[in-house]
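Given as structure tokens, the chain that follows is alone and in the form predicted on its own.
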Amino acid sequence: MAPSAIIVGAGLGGSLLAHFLGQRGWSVRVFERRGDPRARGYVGGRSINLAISARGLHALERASLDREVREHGIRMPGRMLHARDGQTAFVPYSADPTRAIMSFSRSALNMLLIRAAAQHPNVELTFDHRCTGLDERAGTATFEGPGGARVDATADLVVGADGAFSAVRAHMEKRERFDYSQHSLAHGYKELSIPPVAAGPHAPFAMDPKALHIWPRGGSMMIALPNPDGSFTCTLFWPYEPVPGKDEASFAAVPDGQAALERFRREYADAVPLMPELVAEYDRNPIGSLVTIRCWPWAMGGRFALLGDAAHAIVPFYGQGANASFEDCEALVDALERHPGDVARAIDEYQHERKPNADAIADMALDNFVEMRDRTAHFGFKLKKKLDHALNRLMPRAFVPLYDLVSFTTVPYAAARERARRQDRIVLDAAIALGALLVVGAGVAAAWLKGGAS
């Protein structure tokens, strides 16, 4: 008899998983508070653009879906900062030409992965049933669907890939000795637009778009990500209350979108011209919040699991959501397979192989947030890159910059972490020694002077 498992949640990681066991022959059941996007479309206005890198598309190729997202997606080789007198400068990714992070629109690239696991007749997907429940013991999750229907599902599985806010893991918290913490940044994000235009260097695109356009501006900044129509998501990070003693924007400070519009004048002049609808789009569009999440355990009872925003949410700003949450799918199916007939064993395996590399980039997501905003506008924040990128091609195997660790590779987020705070370690004390032999340089070729004039 199939193994059989219930996956609560069919965003980008509930649906990839349903895939993958899909095709290893599991009886799946998915069920998705939220309506079936293939029949209502997508509802847009709080969702930031996917940066979608080798960890992604390393899962997404072991489950035969890569080719659409390369051959759809937008390769953004680098950076395109924005100051504010409307200058840019581009500062590629990796020393290495070829290396590139796709741009992908996160409803397009669910609604593929959906149409992929529902292709499977081992998986069945629901919609509009929310979770309500779990019984520990039996194995079971309860859902409440339209018109308050029961729903009782039991399986040798059951994994709470149902997000930030995750049912399941609200029932993992009444557990004793279950660790749970949420971090809010004091920063919200909102959703705006840069249409296609008709004519210009670059059209349809109203900017290069083999970038990922940056507008650092220290306490808040914005980006945009390309379209394949031509269009690029802005997305505006703003702290939700002013600063005291700055005179910086902030949700609060800035109630309308006519004052958004005075604001941008200000802070992004060179965007204005290319957002007819900034005005509408500030009032229409909802503010978003921005959460770190950490929990422990992952699993329980043998048979319940969390995986992605469920179990580890990070904020958006190493552009790793969706690749990490890809990459538990991936530890998951490998630990089920390592173990069959035990998924006790696998979950607890796989807890314990994600959880260091979950902590350490959200982290590391935590740090990029002040480099976007602040560093970024620095010159030393470009010089570093430059003296990285001329590291890596002196010493491609002995010197890997953290980006390309964390972006280009699938090196576990913990070693990529590790490894780097080594290697700025030895870079450190080489330019330590380096200057300390200048100095004695300079002492002796100037006693030797002053010797010789003697």
Second form
Protein chains: 2
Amino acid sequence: MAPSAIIVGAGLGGSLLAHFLGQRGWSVRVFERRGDPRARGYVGGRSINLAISARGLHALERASLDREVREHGIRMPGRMLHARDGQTAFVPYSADPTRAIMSFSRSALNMLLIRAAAQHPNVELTFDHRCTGLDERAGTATFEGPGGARVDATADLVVGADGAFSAVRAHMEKRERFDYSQHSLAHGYKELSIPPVAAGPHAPFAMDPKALHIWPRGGSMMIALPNPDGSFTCTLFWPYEPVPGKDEASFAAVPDGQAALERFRREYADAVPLMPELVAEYDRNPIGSLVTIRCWPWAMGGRFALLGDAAHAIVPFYGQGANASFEDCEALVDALERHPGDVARAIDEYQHERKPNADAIADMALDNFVEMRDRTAHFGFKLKKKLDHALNRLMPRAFVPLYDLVSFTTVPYAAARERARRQDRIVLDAAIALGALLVVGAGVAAAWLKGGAS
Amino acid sequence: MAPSAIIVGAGLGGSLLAHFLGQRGWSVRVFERRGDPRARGYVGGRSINLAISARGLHALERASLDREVREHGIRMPGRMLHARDGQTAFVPYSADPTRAIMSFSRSALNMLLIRAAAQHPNVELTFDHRCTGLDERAGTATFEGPGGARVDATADLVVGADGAFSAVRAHMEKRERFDYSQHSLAHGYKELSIPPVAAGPHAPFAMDPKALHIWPRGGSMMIALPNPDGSFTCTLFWPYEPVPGKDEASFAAVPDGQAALERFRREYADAVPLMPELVAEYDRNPIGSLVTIRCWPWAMGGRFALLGDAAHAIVPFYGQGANASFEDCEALVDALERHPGDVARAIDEYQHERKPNADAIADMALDNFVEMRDRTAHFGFKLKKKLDHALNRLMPRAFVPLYDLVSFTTVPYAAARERARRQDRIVLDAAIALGALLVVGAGVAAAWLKGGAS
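I've shown you the form predicted on its own. Could you give me the structure of the form predicted in complex with a further copy of the same chain?
In what comes next, the whole complex appears, and the chain from above leads the way.
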């Protein structure tokens, strides 16, 4: 008999995993809390668009689903930095100009994955069903459908791919020795938009679409990603509360759209003419929180496992959330293939392989917030990127900058971070050695000159 | 009209707070999940006995309840260290021999506090009711009683004093921006016992009752606290899983009482003759986990607040869990008295005052596990304590060792830790200066001698 799986959640990770297992002949049932987006339109969770990079494409390629993203995604080979005075500077992501992260619509990608999963006769998708319980001993998951109808389901493998506020994880939390943390940033976010334009050098785009736009303002920032219809989705990252002693924008200090407009005129002046809906959108759109969730274990009872945001919600500043979930899917499927008939061993290997990498990208995503909102605004940032890219061109195999390792390779996140640290130490040592050599050289030259003069 | 409070939980913190507020004329309703211990006997949560020190006594004194603990508690002025070979060494807790922590029964203390609270006509205690919901906007707490009967209650102040697995906190967790972490040690604990004896130098006690007994074994340990009936409650702290590369006991590697007995004969040999029930108790008693819980905020909606383990569950290694809860009660009552009619402000001040102290004692309790199980076994430990006590005798006001600050003063935990760090730095600096002085002195002496000889 074919092995069976229950997947809780038909978001990005859940639907890709359903497709992977469907391809491999598993009998799969997917339960999703929300309605069927194919029938009723997509009801978004988080942001409107996301960045897909090498890891995501690698997983989609294995699922034969990368074509869509490669064809219709918008290539962003670098950042466009907007200074306070409206000056812009383009800083490439990589020394290799063919490398780019891809802006893609979350809803389009999710629909693509749901359709791919649904095409397998051995994959059954059930919407409008929320997970209400797990029974570790019986190995069952319980769901509640419309009108309170109850479904008890059993399978060899039960995967919680139900997002940052995972119901599956909530049930796992109740057992002893479940380590868990959720930590929110002091910053929240609000989505705004830049609509398409009729004329201009980049029409229908109001700005160059071949970049991820950043307005770095020290303690806060705005970013904008292009959409295929010519619009940009902007995300404003501001602290909730005023920062004592600093004249910095905060959601509390800027209570409404009119106040936001005044603030924008001072700090994001070049964006104001591009944002005709700013006042209305600021008033209308909610403030989202930015949470990092870590937990352990990810596997329980030899049968239940967590995946994606349910296991490791991260902040969006490295654009790796979806990519990390897709890597989870690959790792889980590979482990299941290594140990046919032994789900317990497979999910244990999966969790031990992925946990250090999830922790690493969670940390790097937090670090990158500081880089994006603050360091990009300083001259040293461009210089450091130039040096990194020059070293990479000189030694393409030996020196690969961290951003490249994370976004343009599939080197595991933890290994990527470790390698970047090692590289930075070597560069520092080399700089010191070079400095010492120059001092010695100058001394020798001075002695020689002095000798010549005497 | 008198201000009103709902307290969820009639454990140590909840019942002391009810008594405090009752004394101050508040209209108080306490809801407890368990049955009434006065009618049905005490159903224990955690350990059988606990250590009460200066902070706990200070709070109990304010409640006129310290007499019982002072009279019937068993004074433990130091630790008795049991080496592998059965040799024992007594190391006092303080330079001042009159200072002692008190071993007291958790159930007796809880009953004392419940009776004190219940004596106020304005305090109503309701047992067998569990908290099932909070409504932040309406300001109500909902409880479910026997047979599913529902009670909705409203008050000016609602306090979650319902322990490490707090239902009140669980409801607060659902809101955005609630930071939370729970982290379990790799060690679990199991309670064992040493019964009273008919004869012997300490009869009815099998060992000296004037000490907290420790069997430090590097990665693990056993401790024993005296009870008024002449018995000792032992707690075995072992890792759950074997530690790779070490021949260390673990609950997984010692699966039953017979195996435990063999292990004890090798590592806790002097205790074996005192523990006739060892095999049966090891088989019967569960393994408890040791969790540290941190969260923020502790206050919500201007009305709801957390207290004690619900806000900050800590590991037991500094014997400060109950003491910290009692300090919370004092801080909350003081804040409410500073701001009559303004609960929102009072609970905000309370949480900001207590949070850094709760974090500090959580960290110190974790640190103290290493001290108890490992450092106490080394010669340097006794030397360091001797030095600390000598300095304290020399400069009783200027130099107070950390253990004294935590256990024998009410200096806030965070300030105590900071002060101990400063003191240790000064001692280190003084030692270096003294060393330098000796070197210089020796040089001068040598020069003088050389001069004399020439």
